[in-house]
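Next comes just one chain, in structure tokens: the form predicted on its own.
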Amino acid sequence: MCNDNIHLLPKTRLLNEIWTIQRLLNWITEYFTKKGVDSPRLSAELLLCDVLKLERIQLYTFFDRIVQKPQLDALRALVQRAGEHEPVAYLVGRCEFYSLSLAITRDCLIPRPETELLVEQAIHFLRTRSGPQAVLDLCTGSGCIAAAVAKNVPDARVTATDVCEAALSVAAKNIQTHGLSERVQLLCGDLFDPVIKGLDALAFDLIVSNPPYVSETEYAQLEKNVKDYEPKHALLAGTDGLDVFRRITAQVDEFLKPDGALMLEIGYTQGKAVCELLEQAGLFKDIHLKKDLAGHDRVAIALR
């Protein structure tokens, strides 16, 4: 395997050696894992299945399959920016979520494996109940909880909502390209302010949301990857993170039905103001606390 850096694949060696795609994803996979990308082998993946247009599991049917200059070029460009921490779901303009191929832009953030959790208790809650569902979806960025839950719950009827326009634009291919136009509306607003009571539902069965909420401590820490690159509106939400919380506590009375449930992606760290927040609202019989994989606590779902 080859030890160099990134100037082992510059130009001049290009044009004397032969690469294979099998040498390619061990090389990227090595370069990767020394920069400290993360998913260093599924990020490796997912660059040669955007420049070769494979499936991933193509990769490994075609191993021996000989990657020719033009191509060569084009994946030297993108590993030096995936090497400089660009996230690679901006490079190649997609990420997997819920099973889902989700097209993605700097506009919005990239859906994170524990968001698939909030999608998971979404699902669950739905499944209990009979007939139709009316689902809000606050803060939908990429649509990607929208899109989930739509297409795992077919009598659910989603609205989703999100401030940023370029944002919804996104959210709109991917409501497409799964073929959930006619059970996703997109409004553009400002958490509640676009939904019309009566027009898009009376109330709704559960309002689900993955909004901003870190605090202006943490943002100052992030990482490269997330800091330069993704959008800070979707991210930063006052002082101590927790400003969009607070307004979403504060309205959702007018919004969810009695028997309806409110669920929200937190931080890692958030778990207890969170629920002090729900509590103070004065609307939950049931307050409680999901942890992701790694055992932190990840979601807030409170039952009315």
Ligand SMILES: C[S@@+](CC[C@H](N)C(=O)[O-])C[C@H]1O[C@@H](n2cnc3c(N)ncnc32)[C@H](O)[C@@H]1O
The other form holds:
Amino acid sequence: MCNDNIHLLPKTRLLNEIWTIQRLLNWITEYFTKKGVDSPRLSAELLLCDVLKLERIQLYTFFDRIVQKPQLDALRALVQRAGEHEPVAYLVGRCEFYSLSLAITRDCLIPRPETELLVEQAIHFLRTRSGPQAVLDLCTGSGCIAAAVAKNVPDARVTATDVCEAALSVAAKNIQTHGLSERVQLLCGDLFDPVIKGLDALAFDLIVSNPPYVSETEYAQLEKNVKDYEPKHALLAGTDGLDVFRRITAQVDEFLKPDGALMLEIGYTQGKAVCELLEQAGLFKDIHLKKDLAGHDRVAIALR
Ligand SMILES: C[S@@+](CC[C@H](N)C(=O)[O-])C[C@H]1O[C@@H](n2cnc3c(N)ncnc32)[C@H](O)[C@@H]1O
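Having seen the form predicted on its own, please provide the structure of the form predicted in complex with the ligand.
Below, the chain from earlier opens the complete complex, with every other chain and molecule after it.
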């Protein structure tokens, strides 16, 4: 049944044969496995859901449903692109993050599961405090961190900045979809620049960021699905990947409350270097790292 050539097989077979959801799922999963696509079954499910306008669970409820030609044609085009390592999140324009469904375009980084650790730590910190909490999310991209924090901490008001206007349009859509426009403010500009210095001096209980942190050497070695599709300015941060961390730690003093916290997502080799930068800032009484599910250093936490 499986042929490595997506151009030939689906065209001839899809036109002449009956394809149920189950057959398609199995065929596409096998095709993606051969092509080395990440999470082949999940990717197949997401594409089928997008074309058939179904939830994932419904694929299994309607396993024997016959898929019609217009939908097969649409599916074939998407399967071909995914087989060439175009990320499925960009193909379907959506992704899941911290149990929120978010819109995604190629203007923003696809939110990663590792970033959920940063959100978890942010929520935990905010819940230990009482009263309204002011949060600053630097480099917000799709707004995933801002949305997840605001959704889970009703007392939080979030200011989120990004240099990329197109990414902020996506963030605005996500903030609106989740009913958070009253509590999340999006500002365009370089790191802290759009935050007003005098007005917002020592304003924030928590500053979070998942900034660009890939070094030039790492960037050259990134997988095709990342390097060819995700925005370079969302990933690359100078020769050693630490440029944005240096700039954040140099400016954070002006904006963080005396009992506030700074939380940064980091590359798994950057723990020592980022801790040193935080120590050099001379502002924090407690600096420590949290590991992700793979056991890698992933989040640096600095408490004032
Ligand atoms: C690694 S992505 C993170 C996006 C999102 N926070 C997430 O966790 O998926 C970094 C983001 O930083 C933005 N960015 C890069 N340089 C910036 C700067 N100097 N000031 C503000 N945002 C910046 C990029 O446009 C991109 O959206």
